[in-house]
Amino acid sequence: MASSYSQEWRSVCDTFRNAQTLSDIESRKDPENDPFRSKYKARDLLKEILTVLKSFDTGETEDDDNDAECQTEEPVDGGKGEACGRRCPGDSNAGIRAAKLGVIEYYLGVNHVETEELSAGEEHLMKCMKLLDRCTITQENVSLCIQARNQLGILWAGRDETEKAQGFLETAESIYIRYMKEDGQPPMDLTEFFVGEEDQLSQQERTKRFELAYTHTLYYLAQVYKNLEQFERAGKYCHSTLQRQLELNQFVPLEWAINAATLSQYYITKTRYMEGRHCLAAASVIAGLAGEVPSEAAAQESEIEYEKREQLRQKRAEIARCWIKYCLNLMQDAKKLLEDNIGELDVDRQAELSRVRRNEEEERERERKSTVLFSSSDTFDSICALEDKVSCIFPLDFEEARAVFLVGQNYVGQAKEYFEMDGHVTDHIEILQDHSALFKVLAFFEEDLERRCKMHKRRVDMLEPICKDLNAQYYLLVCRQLQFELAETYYEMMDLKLAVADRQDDLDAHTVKKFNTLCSASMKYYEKFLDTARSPDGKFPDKLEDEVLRPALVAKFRVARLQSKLISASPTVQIENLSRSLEAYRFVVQYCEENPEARPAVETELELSEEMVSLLPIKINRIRAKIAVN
Amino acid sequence: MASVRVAVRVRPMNRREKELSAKCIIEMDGNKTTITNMKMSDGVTGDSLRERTKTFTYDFSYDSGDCKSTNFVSQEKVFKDLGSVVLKAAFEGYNACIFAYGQTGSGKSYTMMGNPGDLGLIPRFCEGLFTRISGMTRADEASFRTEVSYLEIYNERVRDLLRRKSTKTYNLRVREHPKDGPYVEDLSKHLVQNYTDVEELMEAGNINRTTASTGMNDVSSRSHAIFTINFTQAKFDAEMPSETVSKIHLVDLAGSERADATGATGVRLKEGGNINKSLVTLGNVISALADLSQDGGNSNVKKRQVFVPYRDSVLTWLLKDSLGGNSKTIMIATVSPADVNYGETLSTLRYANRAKNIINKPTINEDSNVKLIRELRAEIARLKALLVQGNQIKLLDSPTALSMEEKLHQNEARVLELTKEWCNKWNETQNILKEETLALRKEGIGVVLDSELPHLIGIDDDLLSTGIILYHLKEGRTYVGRDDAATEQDIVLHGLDLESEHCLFENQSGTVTLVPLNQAQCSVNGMQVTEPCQLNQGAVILFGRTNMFRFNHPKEAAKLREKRKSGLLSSLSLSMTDLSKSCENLSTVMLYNPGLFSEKGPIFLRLEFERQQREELEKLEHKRRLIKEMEEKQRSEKAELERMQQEVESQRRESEQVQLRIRHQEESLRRRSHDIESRLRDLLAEKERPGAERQRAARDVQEGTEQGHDMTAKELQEEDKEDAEMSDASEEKKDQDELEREEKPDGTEKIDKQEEGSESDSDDDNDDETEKSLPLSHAPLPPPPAPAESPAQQQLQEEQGEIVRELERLKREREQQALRLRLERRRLEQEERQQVGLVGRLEEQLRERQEATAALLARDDARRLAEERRDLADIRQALPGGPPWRRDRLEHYIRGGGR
């Protein structure tokens, strides 16, 4: 490498360094009205280097016989670059020269992509690939091989050619795996071709950069698989990416924590609670590494502190919300397993499941060991400690459910600290809804009807005030959800009161009054919900929007039911209530007659409503007849 | 209300593209947009699976590519299609949002803001807004307050574009207020009075906006800009003050390359910074995973609700009240026509195609209805049972458990109740009749309907018609016609040749005239009438071809009766027989009184009810008789049964007697054989005595035989007696057997005869024996006598031989007798078995018969019960308060006839 000592070579190295600085550092200071100024400058410098390098080539071609041989190669498709017999070794002179040119082409390609000139970028990157394809993969060019493919992967994915991107990225992945198996030496970094020997990187630094390039490959593959809707695979690559970030200590704690917490939600949807819990525990621990939350006073002093405080509090609250969902879903899934066909606790299932559980204990232990863990020695213990605080198996009785509930409730408190009603209306309400849902599912496990009723009362108490405060114009969806939930909760309470009264076998005036109050409250909220479907001038639409169609008809159906449930000693009032009930049933039937497309959404309810429309008049007439007789 | 309308607009080629001599790859046809991949024709990328062209359908496809083309879509047209809708929504009180999306330089800003002299959507919208406001203010319909704000989001930071002093223009915080919705803290709001104000503010803001030159676009929006109009209307709505607030967001997004930063598209991969450790989009991917995996799969399965911490979403966050709920949203996707932008254009088109998905769907998580549904089904079943039962007798769990008398009582009670109920109803009817100058009275078993007003009675020639229709002809005019007549007809009829307005009756102080209309077919007493015709009592009127009526005029009739008394009237009207005929079938009589009491319930004639009731009582009486008869029958059957049982019993006793006798006989036979044996033994003993003694012995024997003879005679006598008894028994047996079938009647006799025969034989033998016992007694035992023996000896020998023969015969006889005995026993046993079997069969038959009768009784019961039920149902139906379908029909009739 005689040229490397030459003056000319030194200037090439300088130019390269300048280009790097411009591209990576200066560009960030570019004015908004000329955002690519430094990038464009860097591009010019890179082009300059390319010209010089090519002139070196022509100067040296006479001495090098291999060159001609190498140039006959046709570029191999980015996907599957199979070794071709006439390749020259990557560490030969020709190979190194190709790598140098390739690096410049690579940077030019990246530069064009970054300045939104994708086609030009693609051209440069393909030139780089062409150069590399003539050589075998060695320590010198392996990093470039991977990074060029990473870039092409991004580029093609940006053009919606996901399969093409997948080809490049999967090749990059296999190159890495093969290299690590066959060689494993820390490879040269791209920049090292254009620095003096004194500036060569340490082995450690080489490894770090190389591994990072590969982490990116995995990261891009995760995105590609997601876009290809291979969610299982995408999840695996996300998990691996996170794990490598942690292992290589290349992560931003808060960002990493949020990603891990989000991944837990993915696992929850797959009912993989053990993995979900692991992600959450890791998220909580890693978020703790992000540092102390600046005090309020400090935040008022400086914008930066304020930002930091906001960020930390928000992210931690978000992780808490992920925990809430974990607890909630765990309990809800357990409920699904335990409930009978009318949603009550099935004692037989309970016994059976606890038997199954005893048998599976060992198996689970084995499974646990096979799970990919976020292992970094210093955090591992704290992650485990956090995991031990909540179970990852389905609670089967009230005690177990209560333990999960309490953990969830604790996180509700944490999340609400940041997501206050003032300023975070939607988030705050979502947390309250979760809290309510936690109570609801806990009530399922509670055997005592009175206590169960009290749990529902807690739900009402937390939801009712905010429902009143909320402006439906801006929070229509939230309002509807709250109204519906309140209506259902009152309904549930009414049902429970009735069951309790049934057991006591006497219906005193107080109980009747209570019962009727609950009925009316439930109806009130269903009506409120129905009112939201009205136009601003109070007209009920002839045709309901798809998203409220079923809820609205169900609300009517339930109102009909509630009207007929009201208890009254007076036949006149009875007739009044039943007539209202009939009216509501009739509404459902008529709506479906006028809008037959609504039928499938409320099949059962419609069938029952039709029956009631034909039968209720008889009941009413009987009462009328009784009145007439008296 | 939430809805998104999506439009795509293509711009003309720009200078740069023209320089590159780019080809146009966008084609529009109606609301369809087609993009062509030029590269594919070149065969550069030979993916056969991909189409060269792709077509998308939007709400609108706007071709603004060539301003000289006839298809050119102007700014005006875009506003008319999209802006006016939003404007209307705003005045109705909805939130609205218009935003543009597209690649840098694809014409977003042109569409939204436009150029001076070629205004875009926003200025036009504002102009429309203020025109309408000033119009309504002038008319004093409402008062308005309009505030605007203008902000931009650049790198996820919010900046106020209208803040005049740049104290803190960057990084405003986006917050939510429970009452006021999402808002930007410290964002300046500016009250505007007219479009000029808005224009000034917009211009000022645009100057502040972050734009930049890039290689791709000379002037490029680097940020999202949101121009918000807060628009409050105050007016009186039915005397009540009302205030509606609408928020209208007009959004100019940054180039689609950057819009990705909002996470809105999610298509692109994000580059991981090589220096920065952050992998920005990993979070997006994971978020999307968590989101998507709950969408997939069965939609029936309740989704798991998870929390996905989205990031980089200031824009979506700020617009969330517009991207869902009660708001109108319009999105315009702008694209370049040039082939060089194929990738970006396609991506924009795809995003626009999915744009409807950005709307937040309200997910109402409803509880399952299972419990409610179960309850309701139970209630429905209960009500249905009620319906089936009506007011009938409650079905008992087991009808047989209740005695007939009890049921009868119930029925009677029920009838009583029904009668009471009916009486109440009847009283009502009575009242109506009273009010309406109608009266019913009974005459014998007949019923007379009296009406003081002239009326028509329908004579229906349909044999299946059972009602009588009475139309009153009130003072003044009564119109007859079809229900499709232009004016409402008092009497609505249908039938052949019946005109929609057929005729009218005019009742003027008691004189009724029929006035045919429009040449309609009317005949009176068989005579076609075309002119007004006065009607007399008893006239038969035919409208068209099928509607026949009899005209009654009570007052006139009264006069006529008077006359008849005095012999002035020779014959009464024509068609009384017809009327009476139809009266025979009368089961329900309905009165129609046009115009007078259309709202009142149907009237039932007393006759009918009384008749029905009488019938019912008769039926009940009949049933009571039936029940009695049945009980009697049952009693006699039971007696018969007992008799049969007794018979069986006696037979059993008889057979026992027979057995006993058989045993006796056996005994005697055994005795006799003993006797014979003992005698044989004696004989043998005698034979062994010495010769001297033999003589004596012979004498003795003679004496003995004489004695023995006596004895045997005695025995014989006895035996005869026995035999007689035997035959008696067999005779009895015969009697016994006679009951069932011929029972080998001679069998026993034959055997008896045989017995007799054999016994008489044996008697003979015995005689022989006694006769020959003497020589026999001398006879020595073999060996046979030698030839040299003396004649005495020979004689002795002879005697001896005789004795031996005799002995042998006796032995044979004994054997025979034993055989006979065995036979006899077997026969008797067989007989006994047969008899026992017979008795069993008899018993079985009896049981069967008993069961059959019981079943018969039960079936009768059930049938009778069903009958009763049916009868009662009939009564119910006849009652006015009966099942609703009946009443519906009546109401229908009334409505039809009683206008």
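Definition used throughout: the rigid core is the maximal C-alpha set that superposes within 1.5 Å between two forms. Numbering follows the first chain given and starts at 1. Bear in mind the structure is a predicted one, so any value in this text is a computation, not a measurement. Compared with the form predicted alone:
Phe439: CA moves less than 2 Å between the two forms after rigid-core fitting. Annotation for Ala42: C-alpha shift of 2 angstroms or more between the two forms, rigid core superposed. Relative to the larger rigid part, the smaller one has turned by 9° between the two forms, according to C-alpha superposition.
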Second form
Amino acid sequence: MASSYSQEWRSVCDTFRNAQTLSDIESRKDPENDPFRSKYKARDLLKEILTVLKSFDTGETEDDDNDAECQTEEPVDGGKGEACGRRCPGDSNAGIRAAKLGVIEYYLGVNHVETEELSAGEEHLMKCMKLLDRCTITQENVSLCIQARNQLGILWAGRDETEKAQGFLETAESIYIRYMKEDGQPPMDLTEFFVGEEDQLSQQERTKRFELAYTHTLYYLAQVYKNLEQFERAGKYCHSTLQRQLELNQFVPLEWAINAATLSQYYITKTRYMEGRHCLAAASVIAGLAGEVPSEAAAQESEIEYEKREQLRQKRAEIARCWIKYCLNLMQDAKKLLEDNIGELDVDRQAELSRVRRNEEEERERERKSTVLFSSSDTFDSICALEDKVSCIFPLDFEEARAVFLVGQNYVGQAKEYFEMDGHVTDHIEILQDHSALFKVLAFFEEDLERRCKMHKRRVDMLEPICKDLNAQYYLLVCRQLQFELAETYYEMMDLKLAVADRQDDLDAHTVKKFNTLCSASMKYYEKFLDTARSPDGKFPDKLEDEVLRPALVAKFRVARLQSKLISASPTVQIENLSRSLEAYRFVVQYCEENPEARPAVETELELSEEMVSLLPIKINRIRAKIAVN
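With the form predicted in complex with its partner chain in hand, show me what the form predicted alone looks like.
If you are looking for partners or other molecules, they are not here, because only the chain is given.
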């Protein structure tokens, strides 16, 4: 095109370059009260180019449309209408002309989208598509075909038309796959249609830009599949995106690291801990490429340094929190495999899993590992070194569990450095709750009951001060969580002390006092939790809200059990304790009678409560009879 208009064509190329400069560089300097000034100027230049292009070779248009090279072929995206019928080779005169017009329509579409004129943007992008659909996919137009569909995918996703976005993006993916299979040569970049031969890109740069465009396709597809709740596919495409970004060296370290850490959480939910660990190790290493955290003194002197310090500390703390979840979930999933029907360690199951692991686990890890590695020669060794610090295999005994626990606890310290109580209340408490959960699951692996009790005491020591200081008016949900967890923790400590006491012939006064103190502390927090459901005048609701139904009835049930467990030498005090216990059991039974829909939520507790409502009056009457006799 325009071979006889070399001077005019050079002018077109200059105009295109100016439009690119305005859009990509000058627009960053536009004032807040006129944010799209440079974009609008660029648009005017692009329209000029479009007019000139349409005026070139007008006499040849008809001839080209009937070019002998044209052939009948189905369009790549399987569309109908204008896209079907006679199609010209993308490298023919007609194909090149269509590509040049398509490039300008593409940039006009992007320009309108960037200036928030979505309908006009869609119109130009669709014009680009129609121009390209008249031609076969070749080295000249394949990159444009993919990028136009990428933009339409983004546009429709922004309108919450996820399935339309999916269609454009999946077609872009199929175009790439088909082109690489049938041709595979580095294709022309969009900008190369409007530069002189001396400014054409190298083969290496062409490949890089083309692969980056396809990487964007995979990234957008990952978001689409996530929105469609196709999480397996979303995880696969997210992983591929991250892998390609590393290979192409086209990534922002902190952004890449957070995406990798987020992906790790998906793998954790699927119990794919090797992949989760690899993502987190890569996230930590790549986050380190963002540089050192500026000192507090430097941050006070410079706003730029302050923002950099805040961003680095926050993102690295967020990655640390993902590591905590990794360690916690690995231990909790191991516990589920090892516990018996009363929640204790099943030693037979432990021995069986140990045998299976020796035979299979190491080989399975070697086989899977080669398929998921983020390959980058600069970071590979660092990532592997970090992976070696924590296992991705379920811990089967205390020593293995403790090794995972210590890694998680280390990241708790790192996360708390940024998420302090002052300024990050909810985040800080969530980290403490995770720390408490780490101690709780570690205690499961501990055989010594006294040491296990001390681990639960550590949980109390970290949560109780926070619970006392927190204002329930502003943090009701968090207060409820802490109150219930503290009640449960004291309850577990009570059960452990009871188990220790059962091994002794006689209970000394110190043991009795300690046992009763634990019972009272557990009851106190269960009652505090129940109080949060009361009305301002102190009345307990006739019907509990769904989110507190089971916790509230379980709290009542456990208060009943705790009251009956209190040890006293006084028969009168025994009767008082048992009477309070009976009252709490009756509450559970009566509530379920009045609200039958609540029965499935507390089936086991209700059955035991009904039994105790029958038995406790007999026990109380026996004690009264003894008092009367004495």
